[in-house]
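First, one chain by itself in structure tokens, the form predicted alone.
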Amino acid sequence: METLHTTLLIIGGGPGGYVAGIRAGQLNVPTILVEGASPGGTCLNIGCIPSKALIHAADEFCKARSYAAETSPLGITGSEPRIDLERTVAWKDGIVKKLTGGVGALLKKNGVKLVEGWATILDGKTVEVRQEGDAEASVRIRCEHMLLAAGSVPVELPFMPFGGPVISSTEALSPSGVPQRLVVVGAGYIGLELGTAYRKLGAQVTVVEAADRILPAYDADLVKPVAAALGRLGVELRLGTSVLGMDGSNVRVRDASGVEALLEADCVLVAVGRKPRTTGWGLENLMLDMDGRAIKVDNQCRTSMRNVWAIGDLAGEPMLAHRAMAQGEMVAEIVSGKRRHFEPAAIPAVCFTDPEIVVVGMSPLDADKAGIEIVTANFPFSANGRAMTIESTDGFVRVVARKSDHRIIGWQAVGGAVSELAAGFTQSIELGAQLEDIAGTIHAHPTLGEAVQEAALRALGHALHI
């Protein structure tokens, strides 16, 4: 068996792993990255990118249908539209292929050796990699530093395993057709993003959620515009309802009062979360300290074993690609000899529902629980000219600042295209901005960003347009 030697060995080519590889290569650290599928991991291949592509296609189809129904206030009409789902999926796959190919090119450009295959950990310095479909073709890799970046997998319900009509987000992103009746189990961001897309593509969608409202991880004010939009689309919500399993082709559910019912379904999307990928690749051989399902790490992403690191979803919440990227970059720099710690002031989270939700830093409730006296204000998009021109006036921008010194500690927004405000929100917190800094910054007109300035102005007591 061939044996390779390297300074840094990265297991997993997702956002965290490939960014770590690129940065390590830039710093002249000999690096090998092992990936069993295409570079880019869940995010690029079967997650963030393809889901946003499908959401966009569904939005465009939904708009075209509204024009055919002669309901558009813009005065646009058209003939009855159709969608060729095979072409839609091919377009989505083309985007994925372009991005994953770009990742591979960047790794090569920076001198990172990409080994295609599935790694099995033998010890803290050694892995064995087998090639897909060829048990005889394997290679052993020895390293000084091992970076674990294996990502996560969808949570499977034991009484409703994946297979047949029961699918995960992976299968939902490559549909061969639109089911007539789709039941979505879980009203978190994955379930609602994909459930909304399928509704816009023409499916009858029912969402089942055990909590008493959708998006239970987000505060109620942010969720209201999303719930209203789901109602207008005709998505049926079964809240406070538990799923019991399949009964033939039906989904058996029980509501809060104990009443059971059957929901007809041609397809069932189970979207009840993700869990770190900790089994099937020899991780147990390292006997690392764990934090629940995740690997326990410190603020440098070090595990309990010297020179073994873990990043991204494998290291627990928040399971966000941009968090993994930042951690991967940091680990590469530490391995190269730089001093770094992972201590971000804030990590943005975006829910790509319709309308979108952005959360950065503390909400008013978070601040109250932490005993921080605050000043907070929101500015509605109904008073924003740009929001009116893109027909997206539901929602608002909210700022949260310490009362003592007006230092901004949080931003929240819900509305059309508010994901694009996330960078500015995060940057203001990282730079320690005060309300006066945002209020005194000239914002371009007409843009959604004006609502950011107006929220700060309103918190100071003198909003201009409300």
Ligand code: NAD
Contents of the next structure:
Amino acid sequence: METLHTTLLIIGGGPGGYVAGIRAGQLNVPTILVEGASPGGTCLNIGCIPSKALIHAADEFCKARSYAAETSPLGITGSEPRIDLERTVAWKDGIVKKLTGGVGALLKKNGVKLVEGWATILDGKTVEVRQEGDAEASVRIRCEHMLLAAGSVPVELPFMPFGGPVISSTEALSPSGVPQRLVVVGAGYIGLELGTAYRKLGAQVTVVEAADRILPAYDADLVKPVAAALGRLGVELRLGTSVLGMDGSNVRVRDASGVEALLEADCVLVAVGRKPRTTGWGLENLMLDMDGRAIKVDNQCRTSMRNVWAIGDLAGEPMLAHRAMAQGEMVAEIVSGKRRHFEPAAIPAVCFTDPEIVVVGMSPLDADKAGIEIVTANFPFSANGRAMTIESTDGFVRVVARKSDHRIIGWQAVGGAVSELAAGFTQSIELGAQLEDIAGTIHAHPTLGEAVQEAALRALGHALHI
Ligand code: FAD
Ligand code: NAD
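Complement to the form predicted alone: the form predicted in complex with the named molecule:
After this comes the whole thing, all chains and molecules, with the earlier chain placed first.
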């Protein structure tokens, strides 16, 4: 068997692994990246990008249907639209192909060797790689540094395993048709992003959530406009309800008071979380310290074994692509000899529901729990001109600042297109801005950004437009 030698070996070519590869290549660190499926990982192939493509297609279709139903207040009417889902999926696949091809090209341009196949760890410096379907490994790789970036997999409910009508997000992103009745288990990121998209594509959607509200990780005020929009769309929410299993083609559920019911379903999307991919590739041979289901890392992404690093979903929450990328970039720099630590002031999180939600840093509740005295204010989109012109007046921007020096420690927003506010929010916290900095910055008119400035002004006691 051929043996390759390298300084940095990266296992997994998702956002964490491929960004580490690009940066290591830029810094002239000899690097090999092993990827068993397709460069780009979960995010580009079966996650962030395809889900946002499907959400966009569903939005467009839903809008066109409102024109046909003559319910658009804009006065636009039109004939009954149809959707050719095969073409929609082909369009989505085209975007994925362009992006994953781009990742391959960037790795090549930066001198990173891409080895296609599944790595099995033999020890902290050696892996063997076998191609999909091959019984035997075809190549052995020895390295000085091993970067584990194998990502995560969907959590399966033991009494309702994936297969047949029970699907994960992966299958939901390449539908061959729109099911008449879709039951979604889990009202988290995936359940609500994809549940909303399927409703807009025409499915009857019921969401079953164990907690007593949707998106339980976010504060109650933030999710209210999303819950209201789901109601208007006709998505049925069954909160405080547990799934018991399949009963023929029905889903058996039990609510908080113990009452059982059967929900008719042509398809069941299980979206109850993801877990780090820690089995099936020899990881146990390293006997690394764990933090729950994830690999334990320090603030440089070092594991408990010297020169073995772990990043991204494999290293636990928050399981977000931009965190994985930032960690990957940092590890490549440390391996090249730079001094770096992973200590971001804040990691933004965006939920691409309708309306969207953005959270960065601390909410008022987080600050309260941390014993920080705060000033906080909301500015509603109902008082923002741009929001009116894009028909999205539900929602608000909220700022949270330390009372003592007005330093901003958190932003939250809910509303149409607020995902694009995430950059400014995160920059202001990373740069240590105070309320006065945001209040004193000229924000373009008419934009949603004016609500950001107004929230800061309001926290200072002199909002102008409310
Ligand atoms: P992954 O992207 O999971 O990549 C790991 C790679 O390692 C995979 O390509 C896998 O094939 C490969 N691999 C694993 N084991 C081996 C092995 N033994 N040998 C070789 N290769 C191996 N995050 C956001 O920030 N924004 C979003 O909008 C968003 N939307 C999402 C939507 C969905 C439906 C899903 C499922 C996830 C979404 N996420 C989103 C989460 C995001 O996809 C992950 O946080 C991100 O992909 C993690 O990157 P990673 O590099 O850690 O791992
Ligand atoms: P999630 O953790 O966001 O939500 C899971 C939901 O399922 C929770 O509300 C939980 O209370 C509920 N739940 C758990 N067990 C249940 C049960 N037995 N019955 C009913 N409800 C149950 O998980 P997800 O939606 O699967 O997404 C996985 C991860 O992928 C996310 O945590 C996130 O890291 C990532 N993701 C991010 C984005 C984004 O950034 N926009 C989008 C999609 C996915």
